[in-house]
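Let's start with one chain on its own, the form predicted on its own, as structure tokens.
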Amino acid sequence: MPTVRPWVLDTPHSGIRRMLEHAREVDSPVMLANGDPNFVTPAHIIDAAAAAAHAGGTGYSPGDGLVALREAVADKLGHVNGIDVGYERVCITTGACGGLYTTLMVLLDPGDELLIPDPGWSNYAAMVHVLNATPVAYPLRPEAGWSLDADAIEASITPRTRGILLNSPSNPTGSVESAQTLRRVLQIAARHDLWVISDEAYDQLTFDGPGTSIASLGGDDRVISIFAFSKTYAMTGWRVGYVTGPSAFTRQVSLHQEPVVSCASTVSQHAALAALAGPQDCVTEMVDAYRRRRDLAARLLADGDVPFVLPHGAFFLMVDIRATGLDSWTCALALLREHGVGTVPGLAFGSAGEGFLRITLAAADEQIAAGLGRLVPAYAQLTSAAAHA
């Protein structure tokens, strides 16, 4: 049998999926682990996709996407994100995930280093690893609300560093970076001649005012921004996102996703066009629901004396379980198997996530209340046991 690349077999896999597998062994757990919105894609988006399919829109699209969708994305980037680009600088991708992977495939040579947030989405490290490059974590601190530390980023740079990956709003922490911090990152990138890759899959899911897209602050020659329809419009299964950056770069993304996926799903692109062109009250309603759930979770945790870091965007919240004396995997499995509530260990997102659990706000209010109704007394029991050990 021919050999395969050994580093591919060693790829680190998602701790989220591992927890979901463990949950199959538990009878009727309350799951606060998933990152999939509990909303159905709005009806007008589904109807538009069906109409386009019936009208014959089921073949391949151009590699960089339908022109009408690219034009609509460029308009959205201007009035929502403050990024002034023409449609020729937009490439439609298979979700933010496909856009990010193709971006890294174009940028990274074997042995290159990419700075990634810690804690951060687990697939960042996996993607870099598969490309035979090296993920280098820059730490985020809970006492700073998980916000970026520009000095820590600069201290992580070596001669092999190729770029800095940002994620705001963040999965798993829910942090939203300030314009001041992002300007410092741009200065660091310019000083060291690095790319900046900005994952903004949750760009419109902010609770305390709009977030800032780093590309709106400058860096036209080095900032690559990646977005998705998945979270904003509850379209995770449609698999459509987009990348914008320097025009020569976005052209390369189009060319290099071709041998992998040819193009993003044409039916999904018609759905995405309807999402941008249609009423936006669905977005407001979902953001309001996530904010209400954040406040519900914060109140229940605070009333139960469970420490946490308040998120300002996305739909996750990090619970501090350091007082239990347990590592995050042991604690998460105990909560699942003994108390019937599913969370995700902070270690699944990097070493700086140790001592925390991620819970999701992408669940009904009643589910969040039920899950925390189990987690709060379990936390009290575990901390009491640790105090008397």
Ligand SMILES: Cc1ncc(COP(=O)(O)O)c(C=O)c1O
The other form holds:
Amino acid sequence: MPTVRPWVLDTPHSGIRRMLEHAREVDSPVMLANGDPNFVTPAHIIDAAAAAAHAGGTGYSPGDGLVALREAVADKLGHVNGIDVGYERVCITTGACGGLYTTLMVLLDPGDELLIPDPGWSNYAAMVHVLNATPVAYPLRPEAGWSLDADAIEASITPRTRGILLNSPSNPTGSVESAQTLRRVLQIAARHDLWVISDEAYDQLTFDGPGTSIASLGGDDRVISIFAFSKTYAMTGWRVGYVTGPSAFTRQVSLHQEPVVSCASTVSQHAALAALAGPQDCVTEMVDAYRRRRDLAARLLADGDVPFVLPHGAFFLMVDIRATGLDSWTCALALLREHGVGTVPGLAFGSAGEGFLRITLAAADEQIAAGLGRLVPAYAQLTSAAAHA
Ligand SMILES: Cc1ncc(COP(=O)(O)O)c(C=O)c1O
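To complete the pair, please output the form predicted in complex with this ligand; the form predicted on its own was given just before.
Following is the full complex, with the preceding chain placed first.
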């Protein structure tokens, strides 16, 4: 076979998927590793997509998406996120993934640096690597509730830095940034003339009051915001998201997703339109469930003296396993193979995630209770072994 670009052979792949592969070797583990909601897409959304398909909505859409959907998105951005844009500044993408990758493809030259959160969603580093650019991690600290440290971000800037990527609410930490912190990031970006790429895939999944969209605070000429239907409406498999930013930039996203996907799936866009136009109680119900599970997990861990960092959004929680003396892969594999509970090692999200395990809240309450019913005593065993070593 002729060769592939050598570069792609070194692309870092998702530790989450690696963990799921290990789980296949174990008999009936209780999995707390997934990032896919355990809910199915609400029926009215599925019905609307089916009806649109039967009515002939099965061809390509314009490259930047159906106008009706872009208008509905612009309206949502205004009333949910405080981002005031017309529909012409909205491009519909193949999930937040497609929006992020096309954004980076448009912005990054080979050798450019992009600041990404550590711990952060593992796909960021992979996307930047594939473009022959360099991901530079800015560290987040558990002692600060994993909140951004604007000084650490500024300290990581070099002449090659092109942008700062933010993710609030965060996967894997569940942290939600304050308006004050985001304002500081905007100041830093303006001072160094950088792009701000804000991944807000979990924008509506917050537990203790709404989050802030950085674009609502200003930076009209440099902030790019990326959103998803995946998490808010349990629509991960439909692959629809959207990007908004300066109009000349949004146009480039539309032009550059064209050679890769032409457009986001038209049937899925009809589903997304129904999601925005229909009743929103499904979102409230899912957020209530994630909050209830966050509280359940927090109670079970606290009762078992297992340290953790309380998340305020998204649907993950980071368990602190530093007292076991084990690195996160060894600990996660021991929990899986010897105690039958699947988690994701913090190292899968960057070196600042070492010493932690990510557990999901996107699983049924009973599954979370059963998984923690295994994890808590296993943690006690591992820490007592560490104390006597
Ligand atoms: C932080 C973050 N951004 C983006 C995505 C991708 O979302 P989508 O399914 O819309 O591509 C995910 C999915 O897990 C995520 O966790």
